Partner chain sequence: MAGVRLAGFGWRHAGRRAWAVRGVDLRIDHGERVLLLGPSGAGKSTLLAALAGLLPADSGEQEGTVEIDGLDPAKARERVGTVFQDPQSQLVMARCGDDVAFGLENRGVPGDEIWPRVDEALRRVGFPYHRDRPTAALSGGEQQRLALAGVLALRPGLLLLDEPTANLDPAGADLVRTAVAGALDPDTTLVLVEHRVADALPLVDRVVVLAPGGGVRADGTPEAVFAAHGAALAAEGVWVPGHPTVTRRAAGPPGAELLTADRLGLPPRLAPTDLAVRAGEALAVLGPNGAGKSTLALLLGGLLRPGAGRLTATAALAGGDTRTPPHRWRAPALAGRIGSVFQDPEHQFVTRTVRDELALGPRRTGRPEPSVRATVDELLERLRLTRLAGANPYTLSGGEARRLSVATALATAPRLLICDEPTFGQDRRTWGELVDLLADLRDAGHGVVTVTHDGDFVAALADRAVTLRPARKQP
Amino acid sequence: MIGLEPVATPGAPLARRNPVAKLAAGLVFSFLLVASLDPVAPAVAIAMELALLPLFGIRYRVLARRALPLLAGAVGILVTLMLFAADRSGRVLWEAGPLLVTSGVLVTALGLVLRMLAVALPGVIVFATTDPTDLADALVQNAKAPARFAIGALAAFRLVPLLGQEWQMLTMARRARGVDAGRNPLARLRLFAATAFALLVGAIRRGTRLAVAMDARGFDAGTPRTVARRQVFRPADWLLVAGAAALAGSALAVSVALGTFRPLIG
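Chain-only structure, as in the form predicted on its own:
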């Protein structure tokens, strides 16, 4: 089952903040970290994110479970760069036939992996502490986003858990018809591609029906819509955005002070 429901403690101080403020804080924090290629700035940023996690009301085990696909991708990127990177400068750390790992390759790979984690973790935290309905309401009221876009995004979030259920249903249906790959890796890959295509077709059909239903209910009209749940942007929300910018700037300042700062441009 794919879950996108909030898992934070409701009374946590930062989890109560406006959804648009949390989204803006995450974007500002991530955008500033992209400016550096060294591993020090993202490492400091990750330490800050983990230190602030209790203020969002998220347990570390829950965050690790939510970020498991991200961690798997980070390991894949690290291994790929260490094996196939073109730049082999620096001291040789490990050599086995055609495989050569140098200090330059390791620093570059660690910098990319840490930067990816530091940029993606704020998004994981934001969506782990935000109800999709509250986010859609805040986008319409505070960010002045079109109602069609916000409600469409909300519907997409609500339908994501169905993908896991449909995948299980397609797999069981194929198995009931005797279509099983067994231990053949090529057959497994072919079966995976066929199941993914069937899932994609089903998702497109459901999205088309949803779009037609939304148009029938007037979401494409220019008439102003009323709101049932008010979302207020308070001074504490502005402080959250400013604090995110300050923390990202502090991470970059530590990198500059240690002499490891490598700008993305220049």
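Could the form predicted together with the partner chain be shown next, to go alongside the form predicted on its own?
Single chain only below; no partners, no other molecules.
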């Protein structure tokens, strides 16, 4: 079901970096690459990402499983482009009704698919190697995020696996009382909506109680909070962010040098 544990070896040199640094590095890397529409820059970037993977302690097989939905998205891009590409220049390769595949379409599709992968992978890597508690701690201590909001969100996040179980319980409770949908798709949709609503109600009720329990332990008492788990932002963390920018920049530079660069705007 829903996995919450980090899937990487914890001791890996880059996985150990400050969560805020990892997040910033991932965002910088993604943002630079979003700016390009050609296949070359993202291809170079993906190569870099894959090469760095062992430093994050992620095994290729695990990444493949996490990235599987991305591949489904890639197929979607290809189909949509065959129907709706803006640029249909180049040699016609295949045509059937509204479907038109030209060499121009293929290049665009390749560019978009690679770009999507290159932009998404850093996020997958960051979150696969980051524990939510550490992220909240680092956001408060190193990025000056307001502590009440970060910790409140973290406490709510702990409910995720519980909500999964709750969904199961709600379904069973209805069944025990004689409520099911059988094979009727409309009844199924109604039952789904009713269960989702009940889940939301239950979640808010839990949230209310959790807030009370947090206040009972002095959460909002106005006393300045101390921290039990120190997160430090070291020079190596700055280096990680700078490195990400440099790598993404060099991927773009390769593309510019080869004359293939096509910026998003312009």
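Between two forms, the rigid core is the largest collection of C-alphas that superpose within 1.5 Å. Just so it is clear, the model here is predicted, and its values are computed rather than measured. Positions refer to the first chain, counted from 1.
**Student:** Relative to the superposed rigid core, does L106 relocate between these two forms - that is, does its Cα move 2 Å or more?
**Tutor:** Comparing forms between these two forms, the L106 CA shifts below 2 Å.
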